[in-house]
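Next up: just one chain, as structure tokens, the form predicted on its own.
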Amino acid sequence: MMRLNLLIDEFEGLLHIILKDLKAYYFKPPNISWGILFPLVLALAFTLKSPMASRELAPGLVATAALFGTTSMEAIVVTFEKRVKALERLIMAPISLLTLLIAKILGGVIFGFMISSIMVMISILILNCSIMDPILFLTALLLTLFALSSLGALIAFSVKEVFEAQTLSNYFRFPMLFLSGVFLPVNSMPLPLQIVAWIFPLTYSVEAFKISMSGLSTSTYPTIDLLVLLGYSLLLTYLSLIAIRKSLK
């Protein structure tokens, strides 16, 4: 009985982060409109250069849309709790760390949810893409998602101050920006690039997408995006919460 009593308040702790959050941070109209800004903006300039791959576009529309939102917010909302000691009272409540830790990764979830699906509808209704297989893609966006929204905890746990988070989480969004496949196919890359590309985990998010929504044939089977996906999350999460046990000290 006391351990459904202790399971009951962790869940209630994660739910109350998570909505606390999503009000105080993340549904905010400027937050909301650059997530879909930014790469409706990169679309606009590579669809003016060939104007017939607009569709094939569309799968690095909803990753980069994926990466834009959760990593943007995620990075800037810990490093801000941090510096005004909101972060050290939610650490003081009775729940665990890593319920902490995953409450934080599930809000920007959340909003890099919201974010790609308006992008997904973009893609369906202007640019003609459809999704042929909806439990591919659904599976690899939840998990591109946690991966990258981990990515964005493990950077602002590593940091104390908002601009060092935007800075470092630019050096890890723009390489997989322009070569995890986004606008330029991996394997048309020269090898040193394509080796750098294969590390990043949103390549493997473009290749699943490109698969679900076109039917295409890529470099790699969706098993394997999946598996390597959920291999990145796991492997962050736990980098994140020695990120944050290293910070309490």
Contents of the next structure:
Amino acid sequence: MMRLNLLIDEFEGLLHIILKDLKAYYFKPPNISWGILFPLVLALAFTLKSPMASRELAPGLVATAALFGTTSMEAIVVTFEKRVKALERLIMAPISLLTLLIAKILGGVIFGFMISSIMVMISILILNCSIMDPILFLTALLLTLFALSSLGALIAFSVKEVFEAQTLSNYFRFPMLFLSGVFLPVNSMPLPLQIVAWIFPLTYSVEAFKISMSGLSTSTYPTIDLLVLLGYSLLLTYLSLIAIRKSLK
Amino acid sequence: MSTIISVKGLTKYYGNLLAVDHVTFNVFEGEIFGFLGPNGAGKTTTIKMLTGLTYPSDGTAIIGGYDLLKEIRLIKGIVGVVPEYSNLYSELSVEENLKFMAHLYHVRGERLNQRVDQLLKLFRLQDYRNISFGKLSRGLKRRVTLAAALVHNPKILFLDEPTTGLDVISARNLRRLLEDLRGQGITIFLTTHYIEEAEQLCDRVAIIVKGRLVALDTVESLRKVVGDAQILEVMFKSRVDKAKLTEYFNGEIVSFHGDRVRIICKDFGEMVEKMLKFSKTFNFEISSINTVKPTLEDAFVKLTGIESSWMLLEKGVK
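Mind pulling up the form predicted in complex with its partner chain next to the form predicted on its own we just looked at?
Below: every chain and molecule of the assembly, starting with the one above.
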């Protein structure tokens, strides 16, 4: 009974931190307009450049939307709260640091889901893509969002300033964007780059999106993609927790 | 009186810097306990350790019967914290902030709405309930921050420099509120570098300097530290040169209080003579000379050896 009460308390804290973050930061008009414009512009840019290949690019575009949707705002939210010391309120509350961390990660997941969903709609309605395996697609998308949001949390909890978080995020984002098979299939890259590509979680996301969206042949099995994404989610969450604890020392 | 906070050998290092050095003290239930010291003395770090914002490097504490090192989550549930800065959420309204804090502290259902309404009324915030926290004045922000710390009816309230930056009226209102809270049985742990504030509010005062506790007693007992010595209080007709005066009375304990100068002295007559000589030599005409009852500040200056000019800087007096 005591354990159940504890779980209810933790869940309540988690839920209200997410709701507060969505209201105070994520769902502000400029962020919503960015969230709509970003996938639209991205899709338009690639459709204009290569109308025939745009369907093949759709999985990569969804992955890109997930990458930027999760990491951009979340890093700002966490570092901003650190700077104005509002994060201290959450640390001083009677909830565990893990609950606080997961709430922050889920805030990024929800915002990333919104942006990715817009990209999925564009892919279906404008680029004539279809989702052949919705369960695989949704599972891969959620795991991708969680893994990337955990990466955003790790970066945000490891630095002090907003600009540091943005700069550090770009060290991960841009190599991932160009090497994870978003624009160019991984197996067509030189071997050293292929090795680097298979280190990035986004590569497994793109592979899973490809097979679930268009049935395109991929270099991995979907189960492996999902397991790798799950592994990254757990590892990055654990490392973020260590980063929070370290900041309290 | 029963002990509600028992701190034993609490120590904090930031890298090689020793911020709090094996501090040991008890706080009794229902008292206002003052933690007095200049900036950088270790007051905020001590509060941070006691509220789970930073881990102690050594030592421990029992708060409300819970072990700081093992049961911090339970401690967090029975304490309220008012930090030095008003760090609620600028984007949320006063009511939303209070409700968010209530949810974080597991206040639910009808009790939540009742408590929020009660606090809005108590802190005269009803007219501001729908206003964004970021748009409030500094004084109102302090009131909302204090209300937020009380949303779960804590047993202990930690306040870190609560009146810093407030105008005189807001600071006085806040002090009255703290006295009311003491009347309700809440234990208040207050850090301040305003000596008058500690003197006016606190049942007992601990003085911390460079991370070490140098004194802990009631205000009355601390005043006695000055002992048989008398306080010579002098007012000058024109602005006195503090550097010259301090240099002239080198070795004496001198403190400045607005346009008044206080010197702790054993031999009153001798000191008056010396003061008259100073006045004549440097052409600072004296308007009055009195003896005054020792204050907590006099005791603080004597105990800590902190120069009066430093204390003035702490108060923002140029």
